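Next up is one chain by itself, shown in structure tokens, the form predicted on its own.
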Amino acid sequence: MSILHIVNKSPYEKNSVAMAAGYAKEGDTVLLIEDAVYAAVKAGSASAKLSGLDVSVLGSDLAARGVAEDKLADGVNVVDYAGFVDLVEAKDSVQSWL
């Protein structure tokens, strides 16, 4: 079974990113959204709690907080909202991380 989980708290603000990350297993997708996406900057202190797997990040959530793309860590996706209803429709589950 696998699951979307969704993260939308900065990494420096709440534990939600690394928790999501604790519980992410092989085939699941953690989809960072509004400030969460900070977690997906290469060389941070988040990005290496996501380190080997499945993460997209939001990319008008990475525009609107004047994040370039190519200051994200190596692997991560980055998805349009057609993308993310994607990754919706592609999961078994959804677990929102708050």
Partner chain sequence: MAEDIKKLMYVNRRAPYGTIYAWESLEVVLIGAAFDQDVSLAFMDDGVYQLMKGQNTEAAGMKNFSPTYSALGDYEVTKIYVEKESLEERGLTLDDLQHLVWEDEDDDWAERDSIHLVSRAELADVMAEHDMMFNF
Second form
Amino acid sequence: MSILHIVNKSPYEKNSVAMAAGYAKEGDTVLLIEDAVYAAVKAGSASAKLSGLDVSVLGSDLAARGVAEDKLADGVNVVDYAGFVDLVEAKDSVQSWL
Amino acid sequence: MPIEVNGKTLETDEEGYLSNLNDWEPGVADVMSKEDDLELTEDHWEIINFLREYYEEYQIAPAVRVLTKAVGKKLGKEKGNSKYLYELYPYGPGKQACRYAGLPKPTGCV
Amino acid sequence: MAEDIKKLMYVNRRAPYGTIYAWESLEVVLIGAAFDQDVSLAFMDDGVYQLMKGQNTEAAGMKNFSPTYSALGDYEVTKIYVEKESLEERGLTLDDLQHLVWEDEDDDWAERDSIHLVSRAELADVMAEHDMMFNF
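Counterpart to the form predicted on its own, namely the form predicted together with its partner chain:
Following is the full complex, with the preceding chain placed first.
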């Protein structure tokens, strides 16, 4: 059973990213949207929480916040809304860490 | 209450400001100024265009104090004072000119 | 008159788009600047993200209010403090932020930097000089 873990809160304000990372197992994906996209910035201290996990971020939320894609941690996938839907379809279930 | 501009019906809010910024065209200022019995001269248009450029750059309609200073810098000291601007726009250069320019009511306008 | 002017500090600790705090704060600052007040802004925690340059909200379908920070100088808001520790924790430097300036009317419109990079300890000292803090 694979799970898509969706997080929308900043890792520097809430522990949702850390919780999602702690619960993500082999075959799962962590999708960062809204303020959670800051967690994918390589130079930020929060990116360590996601190391070794399959991580995607919503590109439009990155752009809105002025985060350039070349600042992201290695291996992070940038998806658009269609990619978001594909992820939901590809996994057996969705857990939203709101 | 909506206004009629060149055959189009445009929504405004209860104070007469355009509901949708993108609805603006020069005809909007013509229609609004006619309702106020004001004839628009080149000097009026200079302020309207200035306000539209200001909004384009900063995404806000400036408070009148800010407008006055910015006009003074861009268009010269003889125009950057309240006397000049109030003569053009007796209902208040911030409120009236912003309305003609299709902008929201100035931020900081109380 | 001068002795009646209060020193106000707006403390910004939230990221720009996930909540409405950042925009509300900016609006209150602009409205407040119409009165005779001595205003400074502090950006710490996720608040530092508000000043990031290159924000493009088109695809996200929201109003991009980041250009409005450039108008603060016109509103005579010229003291903007950014906390160094908060930037570092997020892997950011001053180069990632907008370059905000104000123009000195008394000196032929000379441009001066509005943003001051300060440590937490320094910002605590600055905060202590204010009469009132508003939190967003």
